[in-house]
Each structure stands twice: as structure tokens, then as C-alpha cells.
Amino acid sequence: MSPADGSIRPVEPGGKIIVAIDGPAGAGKSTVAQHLARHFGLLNLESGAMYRAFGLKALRAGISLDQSPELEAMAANTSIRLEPGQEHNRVLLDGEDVTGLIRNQTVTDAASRVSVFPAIRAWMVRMQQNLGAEGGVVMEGRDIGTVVFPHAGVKIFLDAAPEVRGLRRFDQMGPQPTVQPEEVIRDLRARDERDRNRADSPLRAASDAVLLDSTHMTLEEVVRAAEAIVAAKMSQQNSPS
């Protein structure tokens, strides 16, 4: 399917529960994905893996990240699959598998910026929605509860301070980093403007969502509270009417 044949359609979710993880980077999203997946025995799909595989091809081809045009024609002719693995998707990019491709700063970066384009959101969407129409699903990104899956059973907008985020992001990159934390404070604002102000599925919580501050949590006390909120959500569904 083509990412200019139109607007992005809401699906509604199968019968299984889906859980919507939204927030800015390096909130934590991923890690309490994975959990959550685990916890309670659901798929993990990870729709920023997704946006880094398809950054990834666009800096291989080089071809500009800013012309709408170019990035749509590559998208009509671009297969991307999650594959569940035991700590991250295996991610197949037409076919070849680029799981460890995609997690530096430059693909990062790609995907930021291809990602502010209506089409290739469209298209990307379209894909998310497939994978998760079943539901029994953990998916994280930007827009999943506001756009991807809007009927999600449960909605967590997960955030924390710009610098506590961007200290999270250093401390990942190992013992001899090649920027400073400021350069990944400076850039993590920069990514959180773009995806804050797009025009198209700007990054903010769903009316429903539950909003979770983990600026003064550890990662066990975030983890731990996202799986409450979760497991309530679940008990209610469950509950006889």
C-alpha cells in the first residue's frame, strides 16, 4: 500500500487488551514495555525500532531526510517486521535483520526527522496497526494512544524532566562516551521541539491516558507502577458487570 493513498483510519482493537505507552525520549518507554510484555504474557512491538529501521534505509540510500517526495517513494518499495526476542524485537528491514544497526545517534536522529511526515506517519501507522489489530499488545511510542490505537485498554504517558532524561540517555552510552551530556541534553530538547510541534500526531498524552512522572523514580519504582496501573486496568475488565 502505497503511503499517499490517504489518511490514517483508526482500527478497532480485537478482543485481547492493548497497552499504549507514549512519551518523549528517554522517558523509559522501551524498558517498561519489555517488562509489561513479560509480566503479563503480551507481545512487545516497539514503533520506534520501526522509524529506525526505515531512518536507517534512508541513510543508506542517501537520499535527503527532509524531502517528503524522495522518503514516500522509498516507503512504497520498504518492508519492516517485529520478530519477538528475549530482550528486544528482532527488527527485519526487507528481510535482512538490522537489530543492531539501529541504536546509534545518527539513526536516532533519522528517525526523528523522517518521522514528521503526514505520508510516511500514514504509512508507518498502517503497519503498527496490522501488527497489534489482534491485540494482546504492548506498543510505545509518541502517538499510539492517540492515534495508532485511540480504543487502547490502557494509555500510560510516561515523562520525566528534559535533563534527567538526557543524563539517562548518557549513562546508557557506556564508560567512554563520545559527547558530552550536555551535547545529549541539547539534543534530546531539540528532538523533544520536533516532536512536540509537528503538524501531523504531535507527541502529547491521550485524554485518557495515565500520566506517569518518573523524573523522581527509580526505574524499579516506574516499572513497578506501570505494572499497577496495568494490572487495575485488567481487574476492572475482568470483573463481572
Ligand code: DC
Given for the second form:
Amino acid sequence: MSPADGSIRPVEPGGKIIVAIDGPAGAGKSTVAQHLARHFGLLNLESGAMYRAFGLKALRAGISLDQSPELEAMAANTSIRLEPGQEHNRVLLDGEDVTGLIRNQTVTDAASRVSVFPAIRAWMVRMQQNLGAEGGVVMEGRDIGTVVFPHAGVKIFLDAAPEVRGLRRFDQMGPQPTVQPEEVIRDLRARDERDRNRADSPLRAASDAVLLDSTHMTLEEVVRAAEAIVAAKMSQQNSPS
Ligand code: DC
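Form predicted on its own done; form predicted together with this ligand now:
What follows is the whole complex; the chain from before opens it.
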């Protein structure tokens, strides 16, 4: 179903919606964001991919992931671009396409570590605000509804029990995973811990976010619930006051 054949009118110019999707790893953010983008004709922007690209650069440069000044100096000479794609964004790091290099466990861990530093976050937030400035976007991450777009028209916080999120991640690894499910759950808990407890913009739901706990839901059900939330907001925006 497309917006054109349903009861929802496209968002008017000037009222272009921003949909913020936050939550921990494995909660289904990417699936939901991809669906919403396709369904409502919005750009899908993955803020985590930017932290991943920066983590990759730090690893390649052999820079300590725990030293903010060195990371800041590197950030001053770094360009990260996101280009919306069919599923994931294409990620350009200093002009190099690193899309296929940022999803492994080492880079995942590096992204979470570099993301604790306020100066790095401030730089990322500025870039993300520029990317979404025109509206008409779905942006997913950890601080989109709280820091990047506190005035987003729709905020959804997706969550699920760590075991459920870990097993989903494990199932996505294909027929011959090289790790045990317990290991995936352990890594995910460690990342949760860091993302939720960092001093600067920790992962948390905005006070006006709609909470969706998918522990006992299928991803299909989560997607439908998120779609209904955005559709309701869009028809509200489009109805004459
Ligand atoms: O969403 P993701 O798994 O690709 O994110 C990778 C890491 O980047 C995550 O562990 C924390 C960090 N991140 C963040 O701090 N803020 C965001 N808005 C997005 C990601």
C-alpha cells in the first residue's frame, strides 16, 4: 500500500514530517525505519552508520578509542556522508564507500566506544541535524528524539528484552553462524550497558515518545504498530484545523 492509495494525504510542503526512532540494538529499528520510509515516501537515515564509519576510521588509524582529544583531531579531518539506499544507507567515509565494512563486531564495538565522547557526539548531531533539516525523513538511533530532533513530529522508542534481541541478531547471522547465541546476547548486553550509562545523551526514551516493547510481538506486528502511529500523526497534520 502506498500513501497515494490510502486515506492518508501526502504531507504538505512546509509540514514535512520527521520520524525519530530510538532504542537499543536488536529492537527492530532498522526494519521499522526501512518500512516507514518506503511506505510514507520518506528518506531513511541511519545515524548509527555514522558512528560506525568513524569507529572504522579510528581502528584503521590505530587511534585509541578511549582518548577524546585524538578522536576530536581526527573528526576535524573527516567527512561522513549517508546516501539513502534500498535497505541500508550507502556510507561514504572521506569519499570511500565503506557500507560493507561497518557491520562486523569489531566496528560495532568501536562505534559504541567512540560514541561516549561529548565532542564527537556534538559533531555527529550537527551533521545529523543538517541531513534532516528539510524534514521528510525517518532517522533511527539512540538520541534522535531526545537530542537530534527534540521537536520531531513522531517519536517511537522500540525496546525488547535483551535475550529476545540477541536471539533475533543471532537468527540474522545466516545458516552457519561463527558464534554462539550466548555470545551475541553477552555482546549486546555490554553495548546496552555503555549506550544507556554514558554521561552524554544516554539511550533513553524521550518523555513524549510512544513506547513499543516488541518482546512478545513479531517484527511484522511492530512494523504495523509503527505505521499506525505515523499514519495517525500525518492525518492529524493534514486535517484542516
Ligand atoms: O544503531 P547502530 O547499532 O548502528 O549504532 C552503533 C553504535 O553507535 C551504538 O552502539 C551507539 C552509537 N550510536 C549513538 O550513540 N547514537 C546514535 N544516534 C546512533 C548510534
